[in-house]
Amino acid sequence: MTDYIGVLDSGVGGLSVLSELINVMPKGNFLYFGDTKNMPYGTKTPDEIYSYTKNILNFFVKKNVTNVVFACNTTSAVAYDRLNEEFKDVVKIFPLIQTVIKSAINDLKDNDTIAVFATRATVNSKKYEMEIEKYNSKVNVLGIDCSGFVEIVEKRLYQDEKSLELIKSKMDIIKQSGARRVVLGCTHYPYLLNIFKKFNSDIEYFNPAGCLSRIVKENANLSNDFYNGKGEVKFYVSKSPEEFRKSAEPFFNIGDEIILVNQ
């Protein structure tokens, strides 16, 4: 039986995870759910955010999956914790904000500043300033409701003026905090990487998928066959499998099959 880990996001977002955790682990069995009937996540309620991702995980499961990624920082702020109670004796969850949040703050003295891109969900959640006083309760943490942004990447808008307002307006913030770096806290965010060096080349920029998929390699329990496989990539999604290929083309070669599944 070919061993898989599975890697779950709202849309094309996580395929930014994904790619990094090709290339650790380049030979291994990869699952991927976009979740694009529900796409944003980041605007939903913790209620409904849950149920979205309890589904996929029951999708996972039934696939044999017993290793998941939450490609999604949204997820991870409001969901996580409960499922990972309720999921824990079938599968091993990695959630993306807790699993980094030490790797993004590396470095950071008392008093600087961290800022948080991110979705409206994560932002209210304050579940990165929670994650990073753990470790230092002197590093300021700004968080930032990127709303909008998901949507841009999603359809696409990258030269569309109003989108561009919307991404400078958020640099705006960023410049008049002083903040020292930047945590792109949605994996679909690093798609507009270019755009948001453009309006600010100086400050540094975290992207917790490289940091995430080294953790998953490390710690994940797959057997001998997920180290010998082909590199099998599977791709799922709960609405408009074009619409999905279309987003991921800039950033990711989808293939021939994406499977629509009725969630």
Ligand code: DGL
The other form holds:
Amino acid sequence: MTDYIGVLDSGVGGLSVLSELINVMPKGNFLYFGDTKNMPYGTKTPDEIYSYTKNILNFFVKKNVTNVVFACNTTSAVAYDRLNEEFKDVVKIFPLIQTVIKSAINDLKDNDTIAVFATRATVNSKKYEMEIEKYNSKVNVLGIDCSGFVEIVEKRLYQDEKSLELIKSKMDIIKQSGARRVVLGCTHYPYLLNIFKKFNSDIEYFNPAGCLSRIVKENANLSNDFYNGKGEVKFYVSKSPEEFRKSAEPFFNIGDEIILVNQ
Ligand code: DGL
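For comparison with the form predicted on its own, provide the form predicted together with D-glutamic acid.
The next block holds the full complex; its first chain is the one shown before.
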């Protein structure tokens, strides 16, 4: 039987993680689920996000997936603890924030400030603060609610004047804070990195995807065959496959088929 790693997100954001997973495991097989029907997650309640993610996990379990990457900060922040408890006997879950946090603050000194660009639900959860506290309680954490950024990516509004104004307003907060590093705390945001850099190229940007992928490679419960597989990737969405394709195309080469799943 073929081993697959399941990768989930609300939409195209998780593709920024999938690219890195493929980089480190080029022969691995992956199932990607974009929950486009319920996107964006960041403005939903924790209970709603929990229930959307649970549906996707059940979908993966039916496909015999035994390792799942939460390529979504929001889900990792508000739904991982409950879902891990419920699914731990059937699926090994890699939640984004918890898996990468040590690297995100690596080399920061006491009293340094780290800013986190994230969705509203992630910022409200204080998950970044709680996880950072475990390793260094003297680092200051500044969560910045970047509601609206996800739609810029999903609706391809990169050139829109309003998009640039919104991004600039968040970059201004960073400048004033004196933060040393900004975590791209939503997997959609790496696709905005060029715009961020236009406004501020001096600060360090941390994209968790590379680190997450290396840790998944080392710790997933997979047979050796996985690493020498066919390098197959299957895409599933809960709404509008063609819209998903259009939003993904600028940065990800989706194959022929995107399968619509009624969740
Ligand atoms: N890309 C996800 C994240 O990392 C979800 C964004 C959303 O749907 O609001 O948080």
